[in-house]
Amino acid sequence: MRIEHLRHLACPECRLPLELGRQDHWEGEHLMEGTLRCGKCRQEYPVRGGVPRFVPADNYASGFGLQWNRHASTQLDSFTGVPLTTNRFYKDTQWPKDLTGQTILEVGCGAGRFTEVVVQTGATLVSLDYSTAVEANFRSNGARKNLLIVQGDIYRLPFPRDYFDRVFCLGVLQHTPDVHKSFQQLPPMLRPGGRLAIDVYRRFGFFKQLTITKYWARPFTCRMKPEVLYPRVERYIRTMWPLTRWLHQLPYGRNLNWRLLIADYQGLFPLSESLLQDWAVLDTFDMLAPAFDEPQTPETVQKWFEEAKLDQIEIGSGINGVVGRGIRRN
């Protein structure tokens, strides 16, 4: 990290400012090993990597680390020269791509898809992750100048309220344990008149709800080691590859291979063919390893902005589901 970005940060128990600790090992202008602390509670923060640490190594994202310091390159547009995640981003949030100025929180960055797009806009981006793929973010986008990235938990965010321009949290609610409290932690982040974008699986009705098998085999990929589920996720969708192919080509193929979990991009994503395999392992392991996996109604979305006493709501449809922009009131 670096030591202009310690006024971004907060005590995540008395929210008070941080202080320098200890400072083991700078390399340039990030300070990579050493320790924060809160001059009021006595809490110590290390840093490591590069990245200050407000969760333990060990927790409930474990899967999310692995996957994403496997496929730390798989998503990033800059690997794979198609503008998938700036033209998702963009959709999601109608945000305008000159943000010169702004500072703006990231909740649940993973391997960094949505920081690289965002760095680019000119705003300060604070970028958290619960799990350690912030570590394969900080190896893709760690050197911006205009960019901290932060492993900490949503529900003791480690920084200060009333703070951002805007936030954004894609991908990620329907992960955690308890998706109404997760989002309410996000607006109070807010200065008045910031924006919020976040978005969420979207739940269907029980009998639709039903022919979605990633939820049949989930009570028992769930509870499997992330390293043990992984190789048997990747042997499995390399070797149904030349069937999945195949199936495509069927009417209604790409729904019968995401029914046999096999993640299908074909014809919808201009990747070459290996890439193709590669986020199917990628997106299958994420369907099945997540230790929580709770869909939303777009009703229920709406009703969480309004209790949030958001204004100019918007719920939509996205690529992930469920899309929700809102602005706190002035």
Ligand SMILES: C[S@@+](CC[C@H](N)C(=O)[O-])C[C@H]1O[C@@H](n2cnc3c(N)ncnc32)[C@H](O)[C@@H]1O
Contents of the next structure:
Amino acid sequence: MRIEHLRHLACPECRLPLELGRQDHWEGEHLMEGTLRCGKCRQEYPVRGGVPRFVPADNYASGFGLQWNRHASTQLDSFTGVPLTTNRFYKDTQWPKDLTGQTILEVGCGAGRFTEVVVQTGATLVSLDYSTAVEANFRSNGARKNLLIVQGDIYRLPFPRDYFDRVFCLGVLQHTPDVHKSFQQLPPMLRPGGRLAIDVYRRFGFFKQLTITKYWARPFTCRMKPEVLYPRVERYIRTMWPLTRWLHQLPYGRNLNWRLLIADYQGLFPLSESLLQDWAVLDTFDMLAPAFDEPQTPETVQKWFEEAKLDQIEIGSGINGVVGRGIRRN
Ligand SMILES: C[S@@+](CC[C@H](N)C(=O)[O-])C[C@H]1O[C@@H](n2cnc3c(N)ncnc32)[C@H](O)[C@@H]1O
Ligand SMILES: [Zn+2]
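Now show me the form predicted in complex with the named molecule; what you just gave was the form predicted on its own.
Now the complete complex, all chains and molecules, led by this one.
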């Protein structure tokens, strides 16, 4: 972490500013190893690998840590050469491309596919994730001067309240233990007049929901150790791929592939054959491994935005499900 970014952090216990503690190792302008401490409650928080850490090393998101460290660049636009993430970000948030001077919070950054888009807007970005995915993000984007990456928990955000100009949380809420409570953590981080953008998987009616076969498999797969599940998923996808390609040509072939637990993006995203396979491995693991997967209806999301007293509420649909935007009242 760069020292000038210390001002964006606060003790997750008492919300007071943090001070620099031990400084064991610097690399250029980055404090790589050391500690931060709270002057009031005396809590110490380690900085490891250039990232301040506010959570225990082992937590329910370890599968995400594995997935994003193995697929650190698979979904980055800079790697695929296709602006899939850029397009999704601007469609879902409806934010302008120039955000110079603003301070933005990203909750649940994973490997940093959105991080690399937002650091190019001129804003200062603070990106947080619960898992060791922060290490993948740090490798890809850590050199950007306007970026602070933090390992922390949505339920104990280590930042001042009423602080950020914008907060976004894409691809995350459904994977937390209490989706409503997770959502409630976000609006208080905004300054009055600040903007929030989120998405969450969509819950359909009872019978349609039944056709989503991942929910049949998950009771077994989400209990497996990620390091056991991952090679099985990889073997399954690579073995099935010729069949996947063939099925895809049939009417409803893509649907069939998804029912067979194969994340089939053929014809949807202009990716090379080998990238389509990598995305299938990554997203099939992402369907089966997470400890939590709690989709929501648009009506529920609308209610949450109203409860949080956000203005100019817009609820719509996006590639990940339900998208919501709103502005904190002045
Ligand atoms: C499906 S990934 C999405 C990552 C990224 N936003 C993307 O779209 O590529 C979900 C992320 O949410 C993070 N997450 C889960 N629970 C969290 C929590 N309590 N606090 C912060 N992040 C959390 C996971 O570690 C994981 O990286
Ligand atoms: Zn404190």
